[in-house]
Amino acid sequence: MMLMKTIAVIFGGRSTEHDVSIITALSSIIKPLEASRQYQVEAVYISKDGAWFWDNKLKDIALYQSGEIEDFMRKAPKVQLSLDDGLTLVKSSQFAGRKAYKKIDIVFPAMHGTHGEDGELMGIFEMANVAYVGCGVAASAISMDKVLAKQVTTSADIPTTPWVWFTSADLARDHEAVIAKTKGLEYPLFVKPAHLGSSIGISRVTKPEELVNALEVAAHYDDKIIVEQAVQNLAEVTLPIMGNEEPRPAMLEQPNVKPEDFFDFETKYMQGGKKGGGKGKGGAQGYSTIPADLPKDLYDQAMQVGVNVYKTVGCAGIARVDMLIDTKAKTVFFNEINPLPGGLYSHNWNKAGISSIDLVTKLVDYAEERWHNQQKNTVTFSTNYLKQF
């Protein structure tokens, strides 16, 4: 009989989106993985001031919803961590000296937003050398830096809206240098902090008086600071995707929203909950339209986009890229990619006739499989350097 084999799921963490982590957690990823009986799934949970805590406790929501996890805090053990040949969850136990030690074989990530989804975690997991699931360091970096995944994707001319950047020290020296450098940008324009997900901290601007609130705005979330200049005849679309070397779309998805109320934390996370219902054809909570109602070449043309950019940025395992449509001139902008989709966008991959244990399941199998090819890399090498001092 073969013996189970051990995912640590990791959430939380010192990020503005660590509640949308702990429901991508605890409904999209642990749940499913338990469901499918194929591992032993341990929670690690990372609090807002960062301290690691790994407990079968922590699988239960109400625990975050009663704020009895501030009491568990307070008298749960941390979690450190070993990285000697693999990655070990040790903490200590209630009897004096003792230790209990965890070997986990897979990572999930289920982190959100800043050190987490940005590829710092990452930089963790390689260094132990585990396996675990989603993009590597670099792309993860890239696609959470949105002027990063921008430069990257426009050297491979994959179409994007116009935009300029700075950096929040930029507006803070000479605010009237940033907002010259925007003037060749047609209103309305988007402001954006470049490193958030979940829509937190993006204004809309339609005249030039709005615009130096919207950046300091921006610049209150972030040091850097991304302007684009809106697309017009919007259709706003987007594409989950999985696979390594050879990417696998899911369906395209269009927001239910008109452009002036663009997609924004609460029309994604809180009024969809509350009122959508479930409306629309099979979107999350109503809000989104699947597969996108556009006319066949626009829905081709973006698919390929989509691939295009998992396959320029480097993403591996899963990914989200969004695109904005000018249906009238028919053209497909890249508009910006997330490593690590809220909630794994699984009624996406439903609707794509995947259910959310295989999701999770092939999302595994896409980790190993890195895992194992990178183990054929040379990573060191012999010299006589050192016998020369």
The other form holds:
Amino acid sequence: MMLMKTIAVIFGGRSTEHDVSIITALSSIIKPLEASRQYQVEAVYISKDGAWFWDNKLKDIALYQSGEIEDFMRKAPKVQLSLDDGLTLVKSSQFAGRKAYKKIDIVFPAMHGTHGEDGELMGIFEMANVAYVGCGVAASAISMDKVLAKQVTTSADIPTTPWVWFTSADLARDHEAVIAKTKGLEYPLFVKPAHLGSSIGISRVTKPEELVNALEVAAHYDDKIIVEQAVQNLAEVTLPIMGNEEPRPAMLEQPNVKPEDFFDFETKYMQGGKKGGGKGKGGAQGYSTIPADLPKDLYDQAMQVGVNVYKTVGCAGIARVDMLIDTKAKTVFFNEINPLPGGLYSHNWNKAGISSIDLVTKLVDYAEERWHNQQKNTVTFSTNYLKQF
Amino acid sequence: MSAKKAELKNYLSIYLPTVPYVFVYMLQQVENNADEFLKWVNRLPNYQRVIKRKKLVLTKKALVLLVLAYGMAALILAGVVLLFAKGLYPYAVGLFVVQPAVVILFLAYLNKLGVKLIAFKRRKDYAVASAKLMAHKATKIVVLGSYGKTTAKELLSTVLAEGKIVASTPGNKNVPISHARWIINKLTGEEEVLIFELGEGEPGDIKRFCELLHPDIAVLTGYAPNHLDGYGTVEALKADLSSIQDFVKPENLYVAEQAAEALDFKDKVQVFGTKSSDGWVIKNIEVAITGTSFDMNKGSAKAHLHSSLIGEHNVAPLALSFTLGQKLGLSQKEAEAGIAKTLPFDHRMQAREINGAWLIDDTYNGNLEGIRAGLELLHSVTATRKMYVTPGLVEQGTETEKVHTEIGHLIAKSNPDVVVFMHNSVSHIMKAALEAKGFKGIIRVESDPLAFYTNIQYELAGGDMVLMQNDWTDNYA
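Other form of same protein, the form predicted together with the partner chain, not the form predicted alone:
Okay, now the whole complex, with that chain kicking things off.
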């Protein structure tokens, strides 16, 4: 009998998207991984204050919904990480002072937002030299910084809407100077925290009087703020992509919202995609049209822009590229990139002919492929530098 | 774990403190049938993992049984302690060993006695219900047969409701006492048509139902060698179904073509099927994932009918509802409107889309004809990948091997890409029959059906088509 590889799914975390991360991990990653019967799956939960836990009980959504997680965290031993020759989870076995160890073969991060999706967590995996699913440190950091992502894609001649950026300190120091910086942009504008996902802290501003308030909201969440000009004749689309060297796109997806009802957190996660109290479930399902209802040339153009962005940023494993289309001018603008799409966007992959089990197992394969390729690189070499010192 | 260790663990599982609770659950699942309970207990390898699909419903009866079961176990264990204290070790051990058997037999015989007492008590209900029904002016229709009863009842009910005040027995509650209580408690006297589903299960059942219900019209939906555990032989089953002729005039007895042939009724009754119904000729049947359409002609009268129900096997009861509706006073327009309003029932060829994949839930289907119709549909539709899922059929008695061999052959003919069986007493028969026909697709035998059904969504992708037929409850697994 072949020994099953152990996958640690890490979720939760010190992020505004903590709860979204739990759903992604439990329903879109752990369930299909276990249903594949190919892996032993370990659930690793990071609390909102940053404590790590590892237990099979953490796979049960009822633990979080009922609030029993608080009681669990009070009693359960915290987890330490050993980075010696791979990644090993260590915790007290709560029996005779012994410790429980679990060597991890592959990590499947399910963290959204800060301290997880932004490359910090990936740094630990790189240090441990363990295979992990999804984008690496640099691509994650670029993707999760909307300013950096625009700078990198602009350098590769990928079109973006006119934009400016500044820090929350700039805003605190000189309101007027910040507002003056936006003068070149035409209303309506979008004001966004540079590092947050799931549309948290984003405002749509239609007139100058609303701008200060929107800036203050964004500054409440982040130290870096970006202001973008809205696209006219807008069609908003998103494209999940997976793969390493040869990216494979899913289907272009078009949210079913009017341009003025931009895609905020409430729409995405709380109402099943229906503004005004729709009863949908499963978050990012049911609120969009797949494939996007666009003329073929525009559809193909957007698919190409999405793949170009994925390659330019250096993504691996999986990511989702959001684009804005001026349907009259037939121009596709890069908007944002998400290195870990909520729920892996499995609804889209499913429609594209890839089941949830196939999706997670392919992502694990990509992780292993990248890790094996990395092992071919020489990372040390002998010198006599120390002797000469 | 070694085989011996597992065997020992299985053996010892009967001594778990949860076992009396499990026994009460089992009794509830087999509707307090002591013989079925004993058979189930006998074939269980392990008493730890019995409760999977449902939970014990804490009715008054269940609570009494729980108290008695635990009371009896406690009494025996007290005896064990007493014998042990007196140094009578072999007797103490002996009593401990037989303790579960005593509890089992105690519960079984207590139930047998209880059933007899209840039957005596129910006689009054039957008399009241029968008298109320005798005085009721409504046309009384009974629906009987080995399969398709609930569907026919619901279709007739939906169509007739277009022009009549109709009441029909709820869900698949189809035993005499549920009918009697429904008659007593629910009927207002204003109804114009009453429809009853007869759940026959042992010799004399049809007679008993008819004596209670006084039917004017009967619809016999199909014949299959089901419930042979209760009937014993095919002949006994046929005789019971045939006894409907003693209570309903031939001109009011509507029998599905297949059943008419099997029961040798053909020239004596009104036969309906997929070719004709009451003089109407049926043509141009089209089945799609969105429903079933067909044309009906009688002289110059024409109708194009569409229902959301999926499968050719639904054409016969739909056509009968259309023609019988008109016979009972509906206009053709009303009957057509009624057919258009018919919808799939829960877990009966109920199609739903999951992210581009189609899943047809036919898990309440427990008969060969339904299986045949489902597999024909699966064969006819276009899909990227087709998956067929079934645990097989229950209560097939001596026909078990024959029926499941035929199912294997039907699956081979339908030729899906993946076939999923549930590991049980018939999976090997279907698998062998499928392989014997040179099936080249993937065959899977799942050991945990519940986990499979729960996780199937993760296996599906756009373009897939999955047909799930029948599902075995805990007492069959």
